[in-house]
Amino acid sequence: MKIVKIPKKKLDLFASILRQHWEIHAPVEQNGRYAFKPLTHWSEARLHYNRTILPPKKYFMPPRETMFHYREGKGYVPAQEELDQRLILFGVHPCDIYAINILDEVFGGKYNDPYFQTRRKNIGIIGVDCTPDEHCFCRSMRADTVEKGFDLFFTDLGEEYMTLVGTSLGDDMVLMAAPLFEPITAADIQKYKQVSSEKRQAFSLDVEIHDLPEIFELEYKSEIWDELGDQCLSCGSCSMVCPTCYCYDVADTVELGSKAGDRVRTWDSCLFHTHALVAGGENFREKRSSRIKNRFYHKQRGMVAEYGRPSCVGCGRCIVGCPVHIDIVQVINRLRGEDHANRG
């Protein structure tokens, strides 16, 4: 793996390079919090942040996606709209670009996804490190680090940015712009040794996964999805904002007077209601309880089954985003029997 540096004072030329092939997006400030949307100036950029509201998955399967038209005399018709849009994703943290992976795997095996997959390809990751919160817990699932998935990927060293090159688009990115990299040094590589080793002491919250599965078996019947399934909403806030979420729901909708009409799919939760409901008014999953076993167990038991991994990635926006405080470390400690919250 190709590995440079680019001074920090030159990440706006750099960006403006870029911004001749593709849009840039990164995360930008809103009151406090952070989403990735499309950079006007490279000012706007804010690369040392927590986490976005909403995860970059909205960027390869958006919230709301028309999958084709049909038109009376011409049949099907596929939409295009936006689908071969270049854009760089640019600050993407390990646990986002690790769970793009996880999507990589899910929409693009057995089941392929040619939407999902049209976008992975005109869409570049540049990565970038960060320094976990009290929500974090990246590093107990594994995804505190990335090996692929990202073109570059930046590790602060101070004055300079270490650059990882990840694949060839991310090598032709770094050729572009070659007057503006230089070689890595030897204090260059102690200062990442010294970042990553204050990175891994930063982390105040734990949870084990050793087994976690043979637990989640063992703990079936356990009280504990009555009590949560008394305490959540159903709003599905925790599904909107996790990065390997992927159920959606898919409708018709039909231009009045006419036979026209689009096909749409829209991002779903497996704890809303109707998620389990089918023809008849049958609802498999018809207790609140049912619904929130059902995602805890598929994330952390039945990913691993399929994928040889849990599909959490520890990004903490599940316990950001729940209303009434649901923890997914505290639910798994108390699962194993550790009733602390097991914070720093």
Second form
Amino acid sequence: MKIVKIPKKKLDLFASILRQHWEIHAPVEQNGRYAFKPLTHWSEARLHYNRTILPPKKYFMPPRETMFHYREGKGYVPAQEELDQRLILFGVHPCDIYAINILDEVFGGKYNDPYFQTRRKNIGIIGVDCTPDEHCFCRSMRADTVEKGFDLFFTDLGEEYMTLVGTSLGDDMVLMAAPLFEPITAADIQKYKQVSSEKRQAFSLDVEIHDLPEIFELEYKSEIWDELGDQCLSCGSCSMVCPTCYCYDVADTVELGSKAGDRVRTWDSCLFHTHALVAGGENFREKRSSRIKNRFYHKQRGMVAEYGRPSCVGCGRCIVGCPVHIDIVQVINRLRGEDHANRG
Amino acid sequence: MNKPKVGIIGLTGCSGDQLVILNCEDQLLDLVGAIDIRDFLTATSANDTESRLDVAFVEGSVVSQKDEDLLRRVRERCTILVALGTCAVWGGIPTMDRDQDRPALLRAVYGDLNWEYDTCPAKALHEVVKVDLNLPGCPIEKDQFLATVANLLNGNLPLLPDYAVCTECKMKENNCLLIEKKQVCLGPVSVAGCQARCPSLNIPCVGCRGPCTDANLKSAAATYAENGVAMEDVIRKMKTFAPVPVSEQP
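Show the same protein again, this time as the form predicted in complex with its partner chain rather than the form predicted alone.
And the full complex, kicking off with our chain again.
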């Protein structure tokens, strides 16, 4: 893997070179939180941030997406208006890149999703390393580092960003701005090791995921689920902000006075009482407790069976975004009988 | 093709939902092109109040015998009855304290004049007649009304969201007023469809669309109270637009 570095003060130049070919989106501050937004000036970008309100999945599977139009006499007309948009997400954290890699498995495996795939092809990713806050547990979920899923990956060495080149597109980006990049030195390598070790020690949350599927299986009838069911508002916030919640609902809209319309898919959540409601009125997960249990099982157990690892990446968004303080780390530790596992 | 005959009828209410229909300016011509509006007192004085209706949209809540009689007549003459707006769907603001002593209320407002008022504790339409579809909102959402007409014209009922405002609020990537600002935002228990109109403008949700089917009122109330708001006030706030049993849940 090619590794170079770029002085921080040259980042704005780098961004302006990239902007000749791509629209750049980066974390921008929004009333004390962060959100990926298109940049008008490089100075708006915040590469030191804890987490964005919505994960980058919003770029690959938007909250609402028209799949195709249907028109009388024309039949189905593909909706490709926004699919071709070429942009770069600048400043994606390892956990979020990891989450996109998981979505790759879901939307690129047995059932290939052309919408997701097209966007994935057209959107470049420049990752950036981060310092965990009190809600991060990506290290426990083995998602604190990534080996793939980015075009470039930046690690903060103080005055410079060490730059890992992950793809040929990333290499093109570096070549496009070749005079801005420098080779790394022995001192940089030392510094990198120091940064990496510091990050490892900065985690205050810890959760053991070894044998978690078995624990979930054993605790299927735990009273914890009923307690959570009483607490949960089924508001859907956790699913919306989760970087790997990929459920969607598909419905047709129809135009007034014609037989034309659109087929639209919208983010869905297994916490909604309508999620498992079928024709005839039968609901397979009528109770809130069974719905929240299903959400945790699918993340921590079902995905292990299907894809070999939990789909939770430990980004902490569901912990921060739950109005009633349901905390996945606490739930897992309680299921394990280790309520004290917070090292903080 | 015969255009479906439609009535837009108001019981006791502010007519705000009917005004939303009249405000569909860009779509009004399409609308009258697609449906035959027979009875719409707010818009025209030339009304046919007797004919059969394929669809009746009824706004307002039932607060008098006169309302109740009108509603029953409308039910008899229509095939599909749509409750239009939160008053029709839930009873709305008139139901917020409907269990209070009625004669005492009359005295408090009108003194000892002993006038005979045709008044009864407010009711939602479904408490009087069978309702086929609910279009909540104070006022209704233009898009949902138009989608409803378009779907009915194709023989379908529209699919309206039955999840919380939080979901739409998160889709818009808003800051959370409840978590970050500790405000009593009713988003987690109120039904979506408004695209989180108020929280998007930094105004906490007041629940004007009524609760979603599965609203966990008790847990939400406890959370608001945790933020330092008296439980009494929390319950009052949650009951502003719908007579929901906050304390008996879940």
